[in-house]
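Listed next as structure tokens is one chain, alone, in the form predicted alone.
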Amino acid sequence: MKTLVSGASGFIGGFLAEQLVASGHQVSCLVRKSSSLQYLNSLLVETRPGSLEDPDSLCAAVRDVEVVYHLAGVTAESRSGDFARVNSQGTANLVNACLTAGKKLKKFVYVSSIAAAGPAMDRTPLREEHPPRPLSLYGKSKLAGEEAAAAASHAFSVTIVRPPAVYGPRDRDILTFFKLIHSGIKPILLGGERYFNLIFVKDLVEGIALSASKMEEGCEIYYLSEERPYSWTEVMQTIESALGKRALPLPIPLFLLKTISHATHFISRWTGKSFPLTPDKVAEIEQRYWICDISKARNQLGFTAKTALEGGFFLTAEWYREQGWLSS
């Protein structure tokens, strides 16, 4: 089957491209001029130049494909309006290109985020039928992308996937915590225990590919995650175990994170450089329950995450060491 993957040069997209090639699909990857091809050069894929902000390039990219996997987007703003410009309008541009030029298109899979739904109110996990309540500009932009995709479901089958926190080899977000614990520091967030679901990247891409095989009419949404949520304490302890380290707990009050985030936000506006800790991100960190129910994906797609956190963190730590991402 002819497929197009946007965001294939990124963390999740690169693993998805590998999964699709291994499954025998004919894979094309939408890449910008600035995209790194480090993990694509060894794959039998075609690269197609294009940008979510250039509708003409998107029409050329989707012209002969049967399935589009849309993962491209931004998770941090270097310029004000990046979220709206790329995640919202960029997704709408790709959807419009599919409607205009995707004459063979049968399926559009949009990889969104749990941030589009917002946090759970309590220990009751989020389900797909719950009304979305995104907190952050990022979450709101992903929800707008979902709406753009769903609006095209009269023309082709649409699936929206909402993963929670994703980790694994090549990921630089959770690397921060591995580095801290490797150096002997274990961050402990004050203000009460927090719970969230996670998923190992290879389990996620299997679920994404599985969701594309269901050619239902209209639009369906699925949470893809490991079955059970984890507490912040469990996650930090599991990183310790994966690294074979015992780190000194460092309590971190939320007001400190807020202060730092406002400072980096100011610097970002002046320099154009994005920082992972923003006021929006702190607003999400404050929430106690980023948890979801995967029963719909299990029942309708036959999806189960094979990798428990302990094994996934061990594999991740091993890869970080092999690549020299953790200092000795």
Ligand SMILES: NC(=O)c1ccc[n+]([C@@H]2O[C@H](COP(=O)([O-])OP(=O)(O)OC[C@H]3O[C@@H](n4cnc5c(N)ncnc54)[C@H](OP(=O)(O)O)[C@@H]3O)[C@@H](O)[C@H]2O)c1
The other form holds:
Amino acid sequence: MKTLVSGASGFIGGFLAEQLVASGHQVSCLVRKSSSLQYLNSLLVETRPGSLEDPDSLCAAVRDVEVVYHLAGVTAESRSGDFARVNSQGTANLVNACLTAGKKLKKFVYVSSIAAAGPAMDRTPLREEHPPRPLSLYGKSKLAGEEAAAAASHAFSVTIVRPPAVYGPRDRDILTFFKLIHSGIKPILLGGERYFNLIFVKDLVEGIALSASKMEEGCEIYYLSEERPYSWTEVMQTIESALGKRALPLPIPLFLLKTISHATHFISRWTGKSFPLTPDKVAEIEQRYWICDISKARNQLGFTAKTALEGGFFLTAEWYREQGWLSS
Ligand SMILES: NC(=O)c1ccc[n+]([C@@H]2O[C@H](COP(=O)([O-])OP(=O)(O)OC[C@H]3O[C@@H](n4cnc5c(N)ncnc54)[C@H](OP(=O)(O)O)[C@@H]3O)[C@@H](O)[C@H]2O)c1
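I would like to compare: after the form predicted alone, may I see the structure of the form predicted in complex with the named molecule?
Up next: the whole complex, starting with the chain shown before.
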């Protein structure tokens, strides 16, 4: 199959490109001038220049492809409005390019996020049929991306996948917690236990590739995750085991995160500089249940995540060590 992967220079997209090449697909990657090709250079892929913010570049990129895997997006804003510009409008631009120039397109896979659905209200995991209630600007922008993709399902088959937290080699988000525990500190958020689903990146890309094989008309949504949720306490203990370290619990009151996020928000409005801990991010962290049910993906796609957290964190820690990412 001739495929195009957007976001292939990023964490998940890089592994997806690798997986597709290994399965014998012809892979093109949408890359910007500024994209790092560090992990793509060693793969047998074609690079196609383009940006989600440049509709003409997208028409050229999709012209002969049969499957588009759309992963490009922003998970944090470096400029105010990035979420809307890239995740919502950028996805609409890519969908429009597929409608006008993607003459051979059969399948559009959009990698959304559990954030598009919003948190579960209690211990009942989210299912695909539950109405979405995104909480953050990020979640709302991913939902708008889903809507743009779904609206094109009259022209080609659309699959939307919603991963929860994704971890594995090359990921810099969960690295923060590996580094903290490596340095002897285990952050514990006060105000009750939090539960969430996670998935190892290699399991996720297998699921994404699998989801593209279903060519039915219309639009389907799937949660892709490891089967069971984990508590924050378990996640921190599993990092300790993966690193072979015991760290000192550091209790963090929620009001402290809120105060810091409001202060940095104020600074960013004056300086234009963005900070990772936004009030929006804290609103997400505050939630107790980011949990989802993967029965639909299991039953309809035959999907299971093979890697349990313990093994996945072990592989991740090993990779971080090899790359020297834990020393600084
Ligand atoms: N990581 C997670 O835990 C997680 C969880 C759920 C869902 N997701 C979703 O999965 C997708 C991939 O996430 P990730 O963690 O792999 O992110 P990432 O490592 O930050 O990669 C983002 C990718 O998007 C590209 N991109 C950003 N803006 C673009 C634009 N204007 N035009 C073209 N390409 C652009 C980046 O290109 P450059 O290299 O040029 O910057 C990069 O290849 C995202 O859509 C995210 O919402 C991620």
